[in-house]
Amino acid sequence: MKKFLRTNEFYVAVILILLCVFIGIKSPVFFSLQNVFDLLRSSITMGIFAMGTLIVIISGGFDVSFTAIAVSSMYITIKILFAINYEGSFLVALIISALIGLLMGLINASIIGFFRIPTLIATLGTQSLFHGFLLFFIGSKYINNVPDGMLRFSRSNLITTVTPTGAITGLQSGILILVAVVIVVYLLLRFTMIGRNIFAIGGSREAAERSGINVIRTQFFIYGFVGMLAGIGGIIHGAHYKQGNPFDLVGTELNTIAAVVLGGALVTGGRGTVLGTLLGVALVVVMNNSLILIGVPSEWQKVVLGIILIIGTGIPAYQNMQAAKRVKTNLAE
């Protein structure tokens, strides 16, 4: 218990609870069932993106191209489905978008693995490449409707209820996809050899190579998996908003990266947890969707996010510095 009280997850959980209580006092509608369902709905896409970002950061990398992969996968999938007049299950759209995302992720992996280009530089380049390719070769026009399967998915709820005002609200069924992704990532990182390899590479690439880990093969898995998750998140986003917007998502990477870092993942690699990431996502979603309820202008929301991000990353950095001092003191004695 004492160990948990010193973790970054504990501090994020405390900040999240205090923020929710503060907003709830100022605006009681915050705790309404409809608002809770809306917050959970808003968490689905970011949560899926965050699971991929967590894996990349643990490995010591940085990926800012996942939003471009997501919007490209979503838009191309919608165009394909309309071209073949497909009106069936959303599952087909999900699979197509995931495969497109996987292919783009493997392009990232090839550039990073074979040419050893720094991950941030490589994914900055591929972000522009993927998005530019989409706009120039595929299309730059809004698609104001989506195939029937996506439309049905957007309207499907696990729980449906009627609010006191007579409005119908529900818990969107896409939350099940997020839960499935979270479970897969948790099991992957905690119980598999590839998960241990990811942590090892993030701790020290040179040490991982000396111990026999195939770093390039692991990177192919990492960026291919992240691309697949981006494709899944992108098509869910398109279904929720019932449109194909080729200019959507790109530029929102900071929110997802902030959520993962707030959750305790070290930007230098080697550390991060699924629980911490989920708490970080919850904190960012609450700030982005609920600060307006207490009269905070939308322009100031990024300021608040920046402050909390600095505090959230500063606490573990301070803890590491103190731990290093204690080690030096013990050695000196």
Given for the second form:
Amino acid sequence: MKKFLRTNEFYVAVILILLCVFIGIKSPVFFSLQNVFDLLRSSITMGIFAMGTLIVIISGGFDVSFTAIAVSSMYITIKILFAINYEGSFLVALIISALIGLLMGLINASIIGFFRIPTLIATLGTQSLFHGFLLFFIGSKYINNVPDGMLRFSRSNLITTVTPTGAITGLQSGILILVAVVIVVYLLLRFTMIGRNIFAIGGSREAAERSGINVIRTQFFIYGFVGMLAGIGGIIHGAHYKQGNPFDLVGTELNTIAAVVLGGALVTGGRGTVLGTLLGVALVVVMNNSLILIGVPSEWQKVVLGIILIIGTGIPAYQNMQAAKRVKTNLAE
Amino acid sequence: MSDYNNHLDNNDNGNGKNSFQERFNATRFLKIQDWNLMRLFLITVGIFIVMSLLMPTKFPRVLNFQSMGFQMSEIGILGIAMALAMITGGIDLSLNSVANLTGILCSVILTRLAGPNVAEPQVGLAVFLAIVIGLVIGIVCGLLNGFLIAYVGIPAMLATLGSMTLFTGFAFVITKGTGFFGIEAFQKIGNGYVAGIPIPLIIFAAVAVIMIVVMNNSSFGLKLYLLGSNPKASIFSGIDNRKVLLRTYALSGMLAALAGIVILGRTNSANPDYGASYVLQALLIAVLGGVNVNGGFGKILGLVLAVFSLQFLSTGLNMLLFRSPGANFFKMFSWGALIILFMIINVVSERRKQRASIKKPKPA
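Can you give me the structure for the form predicted in complex with its partner chain, which would complement the form predicted on its own we have just seen?
Zooming out: every chain and molecule, the one shown earlier first.
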């Protein structure tokens, strides 16, 4: 219990609860079922992206190309489905988009794995490469509707309620996909060999290599998996907004990365939890959607996000530095 | 090990410093760096010749050179700022946001102090004030970055990601999302000529020359390289790493502010989200110019050559794809491809060098 009080998850949870209570007191709309459903709906895509980002960060890497992958998979899938006039299940769209994402993720993986290029620079490069490829070779036109399957998916709800004003709202069924992804990532990190390998590489690549872990193969898994998640998140995003916008998402990767880092994942690798990441996502989503409810003007939101990001990364970094100093003085004595 | 002893021996001799420098330069630094510079120089010339042959009536023209001079100055200054951070082993992702914030604040100062009915001397004063305050803002932003990185211990990438959000946020708060404008007198900085040479290009050249001198001939430059190549060694040789980092990021912030001033002068407008791709381009230029992403190596001259080659390429492509609507998107695509290609070339050549040195050990 005492140990739990010192974890990052605990801090984030406390901040999240305080923020929610504060917003709730100032504006009772916040706790209405409709608002809660809306918040959950807008956290689906970011939650899926965050699970991918978590894996990359645990492995000691950094991926900023996932938004470009997501928007490319989404746009290409919508184009394909329209071209073949497919109106069937959303599942097909999901699979196509996931495969396109996987392919792009594998491109990342081969650049990072074979050539050992620093992950941030490699993915900055591929972000520009993928997005440029999409806009120049595939298309840069805005598509203002989506295939039928996606439309039906975006309208499907798990639970529906009627608000006092008479409008029908519900919990969007995409939340099931998020839950599935979260469970898969949790099991993967907790109980599988590849999960152990990911932690090991993030802790120390050198040590992992020497203990016989195939680092390149693991990296192929990581970036392929992340690409696939990006494809899944992208197509859900497209369905939610009922549009194929090739300029969407790119540039918002920072929000996701901020959520994961706030959730306690260590950017130098080797540490990070699914629970913390979910809390981080919840915090960022609440801030992005609800600060306006308590009268924070929209233009101040970025400032608040920046401050929280700096404090959120600063506290663990400072603690680490102090701990390292203590070790050093102990050794000196 | 034997090399290391030789160095110590040389230092013990009376003329220690000179021979140390000579050895250091002649045997390692110059050879490797020169090869990189030579390759880069050939690439630059090659691109220039190809573009000139493809478009003999359009490309090699004075007018084209002048317009390229305007375009490459901002990104060149940002590239140098990025290179400084990268040589210490860090990175500065906030450069673009610092430039925009500076531009916006300068625009506020200029429009407040030098409205339409203001006498000439006061306009001059306003311009002077705007530049000085702008540079100070850049230094303050850079100091915040340096503080977060050196004294709080946040990894450079995250610290500057956070501060980027913060600075962009402030820019939005000031402008409330709309664009701000400059004044006529200020536009000379971005659009004027001296003897046919664009003023931004002169500013870029001055920055480049000053930085070459600083990096090669000042103790600050030496400390910077040492810190980047081996931070532990630099602590043990009595350097206060944290102070060096703080100064580096302050300098990098100041250069970003200078770029912001040039941008305000050239476009006569300041936006919170202008030139979002500039950070990527600055990174590309630094990598292309031979700055090692792990820190410790990189020459400003290489960076200048990289700016030229990229500008030739991007202007040439723009001319070739003039009628196609997607020229910008193709540029984006090719930048991404280039940055990856160059990183791969660097890695492969590095590996080959390592393998060669393992195969042929030098006699002790």
